[in-house]
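Given as structure tokens, the chain that follows is alone and in the form predicted on its own.
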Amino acid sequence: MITGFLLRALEGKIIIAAAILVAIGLLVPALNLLMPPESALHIPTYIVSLLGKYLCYALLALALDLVWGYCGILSLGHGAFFALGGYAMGMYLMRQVGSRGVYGDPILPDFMVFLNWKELPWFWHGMDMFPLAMAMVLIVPGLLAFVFGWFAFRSRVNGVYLSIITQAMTYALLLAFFRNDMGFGGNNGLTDYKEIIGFNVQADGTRAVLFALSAIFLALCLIIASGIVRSKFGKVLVGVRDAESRVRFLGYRVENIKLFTFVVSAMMAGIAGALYVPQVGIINPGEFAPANSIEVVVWTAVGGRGTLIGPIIGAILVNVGKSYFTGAFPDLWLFALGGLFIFVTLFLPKGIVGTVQQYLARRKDFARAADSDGARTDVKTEPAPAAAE
């Protein structure tokens, strides 16, 4: 069962996106911590973290792109599971720091301290633990993608409504998390990280395991993405896609399979959160802001909705741009960035890769159709066989 998945998985392209990722993730660490300082080929290490806070949002494009690419889900909710796979990762690291805190207490977090927090909240229990910490970067996104599709998908919400419905959400966990009684660090979040499983988080080394394991995560997520959308039940996917009363019609329990779609999405940008958050050096509230979730859609959509690759480039073009307006023009990047979904939107509506892909099949379908006629001038124009004597 697993063999056929992935080989139904591994199309050309997709072997190809892969492997160059792979190979991106083991010559980018290599050229930071083996190439000496003063080398041209030598890649300083803010470097290396801000390539991999790049893979990260290409992650959790890919994880939209699942959803409303292939299954017609636009979600603006989708920051919300990304940062909760952070604030799961986040608390794993608050945990370690122990007594070299700022007020040294071995057990409560710093801002635990200075609120006057007597002992620590029930569910922060066990989350000195590695791998239940992991756990939670899969379970705590993929449980709220459950409740939330479960109660809205067989309540049959779709379209404009869903939207606003996943913005709500991720709006009012805003709310929530700025609140200091929640016991997430309100408005300052989480930060001041020392280790994690016992490496100085600050460490080159550091840094370069955790952008090469962005690049492999990407990967592996690309090649899962891709297994599911080529199966049969990605068809049916995209059948609900086009034309969901038809799909229930022939007998399929559409909300089923809305809801494990949205499920495996939610838990991909849990995981693009949780590399995040030891590279950048922090988690707070912000994260869950609709902006940002809105961002994720003008990525997919510039890189290209339903074609998996395509968001991956999106992400990255456009927070490579992010990087460059903020320092160079910080007032004129939003009108950058909504000027350019607005042309995505009017001459590139399939995005960067889909207009690519839609050029590549005109060009075949012309030399299908010049073969064609050429064969059949082919026959008109061949000599009638001489006649019997």
Contents of the next structure:
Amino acid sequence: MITGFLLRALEGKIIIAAAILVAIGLLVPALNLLMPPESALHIPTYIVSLLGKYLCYALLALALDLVWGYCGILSLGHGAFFALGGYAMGMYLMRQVGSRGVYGDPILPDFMVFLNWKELPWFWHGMDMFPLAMAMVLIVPGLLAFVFGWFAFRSRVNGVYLSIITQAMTYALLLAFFRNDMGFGGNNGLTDYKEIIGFNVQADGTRAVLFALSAIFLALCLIIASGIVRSKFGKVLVGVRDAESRVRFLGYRVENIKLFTFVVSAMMAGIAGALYVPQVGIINPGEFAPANSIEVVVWTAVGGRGTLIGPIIGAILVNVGKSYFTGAFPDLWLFALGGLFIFVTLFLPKGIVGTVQQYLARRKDFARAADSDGARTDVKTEPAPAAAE
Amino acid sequence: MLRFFLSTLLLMLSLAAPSMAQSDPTSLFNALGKADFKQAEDVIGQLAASADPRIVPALQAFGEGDLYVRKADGAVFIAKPAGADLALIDPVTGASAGEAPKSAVTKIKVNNTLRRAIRSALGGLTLLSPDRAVRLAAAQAVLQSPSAENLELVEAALAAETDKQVKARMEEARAVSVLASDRSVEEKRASIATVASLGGREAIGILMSVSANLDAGLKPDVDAAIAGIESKLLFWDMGQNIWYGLSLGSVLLLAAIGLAITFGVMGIINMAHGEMVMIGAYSTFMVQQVIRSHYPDLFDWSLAIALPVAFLVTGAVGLVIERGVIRFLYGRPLETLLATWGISLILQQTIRTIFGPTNQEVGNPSWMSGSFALGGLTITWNRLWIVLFSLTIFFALLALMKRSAFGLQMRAVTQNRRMASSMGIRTPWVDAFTFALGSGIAGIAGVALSQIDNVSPNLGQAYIIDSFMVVVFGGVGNLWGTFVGALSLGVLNKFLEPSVGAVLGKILVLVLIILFIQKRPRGLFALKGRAIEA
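Form predicted on its own done; form predicted together with the partner chain now:
Next comes the full complex, this chain leading.
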């Protein structure tokens, strides 16, 4: 069954995309570490970190696409899962600081000393153990998604209502994490990390490895997502997206299907957040802002929802654009982003990848129609290739 | 008993001190020069007992640390800075006594205990002043720092008092002083009742402070009085909370009511709604700028002028948005979300480019500033106006929807577009004007919100999530739902606030809404129907 899953998952373009990602994951760090700095092929470390950030965003967009593009759940709160994964990683990194902090307390992170706390809150215990922290990266977002989805899907909250309560969820978390007494560093979040499993987070080597890990995890999640989408379960998933009631009438438990997808997606978002934090060096409550989650939706929409490669391309393109605009024309960025939203929804409802696929499919159709003169009925009965991924 | 002995002992000690024996004001003041803090307090008591109004300025000067003793002869003066030197003034007569270099005098030190003693002495002394305002202030001062020494003064003043208001205040001051004195139990019991009728936290404070020195027999009276005041306070606190809640609720209603049309009636997830509110607020700012520079007399009318301006401006923006973007997206609600979010970013950045990112100064007309008291409630005029205003807007909109031809067409189009179209209704125009109406109302809300919030490009962002919560909580497609939703969320928020804090209260409200949606996925007032979503 697993081999079947893998075989289906690695079909066609996905294997190419995953291979490209792994190749990038190896090539970029190699160019960064092995090439001398004066070489034209050398990639400076800050670029490596920037690219790593894009890959994390791409993973987040892929996670959103799994629920939005294939299950029809427009989550406006995926930033929350991303941030929770990030906080789990941030907590681990804070515990690794140890007595090197400004106040030199061996156990308490700086902000707790600053707030005059005497001991570690219960949820910080054990976060200095890497395996536990990494488990938390998956468990915390997964658990939140499970509880939230359990209630929401069971009572058949869907469409706009679901989007708005996911937004309320991330907004509530934003407000909560801003509070100092939550024990997550309040306004300032968690920062000033020193090392990760014994390696200096600032070092070039660590950054390169983190980048490689981002690329590999993205490839891995792509394969998992592809496996899910191409399995029988995936067909039902698309059915839920397109005609939820019919799927329910056919005897499927729609809420369980949605819940599973939602939890998997939230865990992927958590992984993205955990990879993001050490590369950026900070996690703060701003990551919970509803606007961030909406931005993720745009990346996915730009790239093409309902395709697996689309959100990756979308996230990278939009963020490259953002980095360029905010550097070159800071005032124009919001105009460009806003314009992009409108342009994509009006003219590219299927996104870049979706539109390209549609175009290619149509050309194939024409070619086939030209081959079999007059036998048009045959063409029509054939399943349209555009419907597939 | 022990206390009595101690105080007698103290009295004897103080009498024994040679310089304390005199009783004319000048020598009393001079005694201050040599006294330590403890003795100085006694001297102040004797000065107060002299009931000589001439010593008032000197006591005030003492309280402010302007009383000095001349090193040469130990005489005490009020000193005011005059160039490098100090101008000396006789403490009793107020006559000038020449100047002295700073080195020739020493300041008489004063501490908080002394300041309190001075305040209460002054309170007693000024009770007899011919000026009504001064007497009132003096009674107030005695009320706040009760002491037994004042009692006779207060009673004397009370006997001579004719003004009703001052008399009432002195009555209270007397009651307070009685409690601090060693009068009979009956008299004290009556005083407790008087103080209790005063109400408020102050009265509790007074009762608390004197209760330690009272006879055990009076304890139940004091406790009952405190409990009575507290329950009354609780009642008013409740009233105040409800009022704050209604006021917050009306702000939410204002912000959400335009959305109830664009989102609730038309089904467009209008993320640019907050920006419409913001543009309304900026229209108010522009109107006020023009009025300030050209017609300053009209300033009190600025809001009335800004209302139609904001309505037209935001309505026009809404019309452009609907015709330019939204009409292509009907039937795809989640995509209207993306497109309108994009619009909101553009509008925000436009305003930021034109006006800059900082807050703009929007003035309050005179009829909106200040407050008045209603029983134990303090009601500010601007809040009251906003409550009234939001109610007016709500009912006007309700009438428009239910009673006018346009409202009928609007409802027809949203219920069954094709049927409405077959009946000859121009559905595209109804769509456009409905959206413009919703945007225009958001603009009007902006005029009101400019009075209580910072007018900055981020103004809309602060309201957008709350507005959606209100509409979803109340039930989409139902104006009454929005009304009830806004007010109940406002009141709920304000009731949670005192016990858990503002932020946690807000989080709890959000969580409650999320849970509520599970229970009733279509909100409080769901539209009944048999349609099932595909």
